[in-house]
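Single chain ahead, by itself, as structure tokens, in the form predicted on its own.
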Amino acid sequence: MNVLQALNGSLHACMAESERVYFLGEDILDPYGGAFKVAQGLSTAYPDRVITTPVSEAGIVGLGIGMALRGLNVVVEIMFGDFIALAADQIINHAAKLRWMSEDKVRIPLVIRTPMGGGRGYGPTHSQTLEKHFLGVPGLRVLAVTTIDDPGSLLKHAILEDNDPILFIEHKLLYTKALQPLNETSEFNLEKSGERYPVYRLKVAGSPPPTLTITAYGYMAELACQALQRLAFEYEVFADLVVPTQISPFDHHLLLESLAHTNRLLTVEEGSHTHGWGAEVLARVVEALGPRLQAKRVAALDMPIPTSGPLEKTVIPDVEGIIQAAREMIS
């Protein structure tokens, strides 16, 4: 099973389990089933609860908030993550605040799913990684899909078990990636912390104690796994990789455990370098561990994503960039 199939299966399971689950978005009706086909089959199976909308991201999210206020579990699909900026007011000033403005008398069980990231040549306005602009918003949870374990379970928890608004990030290049369940992963030793929105710690199976800690989420975690193996087998550099599924609020328990042994942290993200997720993680860790920490960040260049494939590759982080940064830290 790949990530796309897991997410689609989870949506079908949620709508079958509860008649309170509704799905909103642009071009989601069959046979199209959404731009990336995550919604395929939903409108055929549940025609009364799958609602195609006008092209208005602010309107879609606003409608979702109103439906959630009436006690429905609403899933909103934003066709491309770049367009999430159009719904920022509804997300930041309404969905994330209404619980606190009502003395906890109302909740907003709303999941806003959206594909982020580059790598497909879609250009400056369809290839961005914008979730950093929503990190740290009080009342909003930000989740990111990974191939580790089951992203379908992550989505199901978000839809059926969480009564607060969630921004659910799905990297475009992960949709066709096969899942790597914990009980079937032989290349890595894995440790898991938390049940609903877990954090994972990986290291190459049979490797010596790590001298470096890497943390990444989403598709960058996929690249970091590749870098982890190459660092071990080609350069004899051994590292821990910490992968959160909830990137805001961020649980850094496993990260601090690893850093207690390595004192070196490399953060990896596809968002632009300045004021990114990695900067916040490093700040939290320095506050906890003090000045003995050695740190470095890998991120996209501070510029729009080019449409040209070769140019795009110079802007977005890759495995070679992770390996180079890791070797520089160790040397």
Contents of the next structure:
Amino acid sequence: MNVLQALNGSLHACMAESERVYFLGEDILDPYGGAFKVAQGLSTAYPDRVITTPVSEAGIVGLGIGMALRGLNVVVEIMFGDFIALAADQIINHAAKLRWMSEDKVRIPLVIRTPMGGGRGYGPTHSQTLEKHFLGVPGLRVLAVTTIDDPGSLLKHAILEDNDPILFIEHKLLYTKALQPLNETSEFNLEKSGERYPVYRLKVAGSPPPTLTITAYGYMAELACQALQRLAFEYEVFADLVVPTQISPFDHHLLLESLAHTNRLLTVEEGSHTHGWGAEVLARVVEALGPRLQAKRVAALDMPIPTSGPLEKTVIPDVEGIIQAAREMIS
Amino acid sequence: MTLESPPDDVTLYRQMLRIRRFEEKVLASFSSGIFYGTTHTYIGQEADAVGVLACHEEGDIVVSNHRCHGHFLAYGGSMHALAAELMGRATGVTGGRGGSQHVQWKDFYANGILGGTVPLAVGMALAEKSLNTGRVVFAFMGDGTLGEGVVYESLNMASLWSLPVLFVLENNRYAQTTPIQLHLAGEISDRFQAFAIPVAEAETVDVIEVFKLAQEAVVKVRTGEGPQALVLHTYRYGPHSKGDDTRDPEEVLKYRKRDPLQLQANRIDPDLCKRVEVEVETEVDEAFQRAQNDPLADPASLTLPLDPTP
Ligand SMILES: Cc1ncc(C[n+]2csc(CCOP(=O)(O)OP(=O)(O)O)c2C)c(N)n1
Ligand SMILES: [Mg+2]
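Having seen the form predicted on its own, the form predicted in complex with its partner chain:
To see the whole picture, the full complex is given below, headed by that same chain.
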């Protein structure tokens, strides 16, 4: 099973389980089923609860908030993550604040799903990793899918078991990637912490104690897994990889456990370098651990994502870049 | 100001054929892997860009969208540079940075965020009016883009301040896969009229008819009568981007039968037509061939958007 199938299956399961689940988005009707096909089959199975909308990102997120306020469980699909910028006001000034301003009297069970990321040459307005701008918004939860364990259950928890607004990030390149179920991977030792939105800790199976902690989410966690193996087998550098599914608010406990042994942290993200996710992660662990920590960040260059292959490859982090940064820290 | 007559029949035909053959070549070459990203072709809508932009004068501004190849070629953009841009070459319109839908050259601006370009167009019109240049802004958008709220904020300000902008609404009856009856309430022309922006509207693939309507509107814009709108009901023959066509093939066929190129070809001597066809095909082949031989964009060409030094 791949990530796309897991997410699609989860949406079907959620709509089957509760009649209060509604799904809104652009071009989501069958046979098309959304630009990335995550909504495939939904409109056929639940024609009354699956609504194809005009090209109105701010509008449909706002409508989603309104529906959620009145007790429905709403999923809004934003076709490309880049377009989340159009809905920023609805998310930041409305969805994230309503519960708090009402002294918890109202709740917003809303999931905004959207594909982020580059690697497909879609250019400056269709390749970005914009979730960094939504991290740390009080009242907003930001989740990110990986291939590890079960992204379907992550989505299900978000839709059916959470009453707060969630930005749900799906990297485009993950859709076709095979899942790594928890107990079936022989390549990694996998540890899971937390139930609803778990944090995972991986190391290459049978490797000696790690001397470096890497943390990454989303598609970068996928690349970090590859880097972990090559670091172990080609360079005898052994690392722990910590992968959160909830990237905001941020819980650094598992990270601290790993760092207690390694004292070295490498953060990896696809968003642009400056003021990114890694900056907050580092600030947190430095506050907790003090100056003995050695740290480095791998991130995209501080510029828009170009279209041309060689340019795009230069701007976005890759496995080689992760390996190189890790080796620099160890030597 | 007097109304000028349209360019001659052969010129109009050639302009449309250049777009048609370019776009056909783009679609046919995609699977060979020579391009980066995706594309949105203009096949079927050629009379709009060619008819409207036949009215533009040097220095006028064109604001385009994701479906920009036709607008760009009709504006006078280089076919070779556009092909090179799609192929991520150093010689592309933006050196491989923008790709198919982010094209900027001279006074031509395209962007892949629907609706986001419309206030920019109105802002440019405000600048040109403030600077008293007499220039006109041509702002293209599709029916689907009418879903975006910022479009209406823009129409309001354009009219409120009587700005020199011509809105060109190309209604090809679909937003990606969504037919207009599932994404739009009310009439398109009413949207402009609600802001007191005069509308000329046509259900046509006749490039000369488009030219005449556009010319009348542009004269008004240029002489300070304020914004005007042109609503052109049309159809795209190809998929939204590459393979994503969910429309009824019968419907596509119906519209293919009223082909803007065929209509224009009928006005021209068949031998001349043939000659133009051969010339255009050669031009397209050469543009692609040259682009393919150009060097790929060089990462060393990348610059930071801002110097961090204060
Ligand atoms: C803000 C934004 N939302 C969604 C999209 C995705 N998208 C690209 S083209 C398109 C349909 C546009 O329809 P229309 O305006 O009618 O132009 P057409 O494609 O028909 O030329 C959509 C939804 C986008 N590019 N930008
Ligand atoms: Mg359209």
